[in-house]
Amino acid sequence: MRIGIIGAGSVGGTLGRGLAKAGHAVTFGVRYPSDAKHSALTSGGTTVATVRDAVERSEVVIVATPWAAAQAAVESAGDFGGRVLVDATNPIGPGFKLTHGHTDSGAEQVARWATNARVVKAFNTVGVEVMANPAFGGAKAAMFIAGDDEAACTAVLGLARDLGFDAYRLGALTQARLLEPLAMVWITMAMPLKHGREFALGLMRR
């Protein structure tokens, strides 16, 4: 699958490298593709282009910017032409608090910013260490996604499983109102409570 990634930071870079390793064609969309700082992104068969070019080359686009940069990044992409847009951001604002709560979500806000995109929430509930390696012995980290379009969700579930996650659809995009607070549970345990970053949530059954 052809994947575009808007954002060249740790989250975007980790997802891009993992998806390229899984056999997908990955293009990073950045503001200045010729900037030497992006040279590391081209290892492993990935390419770098403008945000608009990355969208045009892709079937699925992932936005993986800090929340403060998300609106400008999404709007700079132009018309998504019905493509799947994966929102991997968390709407964290001043005071390290969510800017959207249980009556709205960052993902729904991204959907309002994006033109002609099928938005799916995913990849926001763990840190980059787990994104790079979701395996915990014989178990896998869980990755929950949410979206309104069934085909879009199926595609994103496939990408999550290609990365090594135990992936599940939680329901409609409004369920991002649960996933974004869930991300704060991981963040709180990892940093303020000092459990480190090498842990994830999973499902146990009997």
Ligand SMILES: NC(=O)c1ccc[n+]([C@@H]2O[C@H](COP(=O)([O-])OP(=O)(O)OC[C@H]3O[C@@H](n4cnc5c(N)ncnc54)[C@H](OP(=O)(O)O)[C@@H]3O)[C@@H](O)[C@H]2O)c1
Given for the second form:
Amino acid sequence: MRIGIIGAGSVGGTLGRGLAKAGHAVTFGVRYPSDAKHSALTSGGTTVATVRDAVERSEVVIVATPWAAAQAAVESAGDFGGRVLVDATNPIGPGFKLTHGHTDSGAEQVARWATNARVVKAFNTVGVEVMANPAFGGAKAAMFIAGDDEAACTAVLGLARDLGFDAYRLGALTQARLLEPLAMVWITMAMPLKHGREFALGLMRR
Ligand SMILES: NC(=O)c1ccc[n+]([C@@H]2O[C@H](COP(=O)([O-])OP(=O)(O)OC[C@H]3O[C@@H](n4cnc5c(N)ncnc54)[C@H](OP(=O)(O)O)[C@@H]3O)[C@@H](O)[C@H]2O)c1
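Swap state to the form predicted together with the named molecule from the form predicted on its own:
Okay, now the whole complex, with that chain kicking things off.
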């Protein structure tokens, strides 16, 4: 697929490299494409463009900016023309707390900011080390996604599986109200509880 990534930082860069390695055509959408700091992004078959151009070249767009920049980033994209917009952000505000509770979510806020996009929440519940390699011995890290549009969710499940995740659709976009607090479980384990970053949640079955 043709993938656009708004926000070429830790998450955007990791997802972009992984998706390019899996055979997808990746364009990073950045504010200043000629900035020398983006030159490393053009290795491995990926390209760099303005945010608007990255959207126009893509079927699926991923937003991976800090939450404080998400509104400006999404709005700078213009009309998404019905494209899939994957929200990989976590709406973390002052005090390192979620800015949205259980009656709203960052993903629903992204959907309100975005013009004409099919929004899917995904890739927010693990750190970038896990995104780069979701394999844990014979097991795969779980990736839960949420979105209202079935075809959009099917496409994003495919991308998650291409990256190596054990991927599941949790339901409608309102289920992002569960996925954003779930990210805080991973973050709490990784940071205050000092379990490091090389772990993930997975499904055990019997
Ligand atoms: N890090 C993780 O392990 C992880 C895991 C899951 C989810 N998340 C979430 O993913 C999001 C990104 O995290 P990150 O760690 O990747 O942050 P990061 O490394 O700081 O990268 C953020 C990127 O967003 C870009 N950006 C900011 N405003 C922009 C705009 N208006 N248009 C285009 N690009 C813009 C920045 O560009 P400049 O460098 O030019 O400012 C930077 O490349 C956050 O919401 C975070 O909560 C992070």
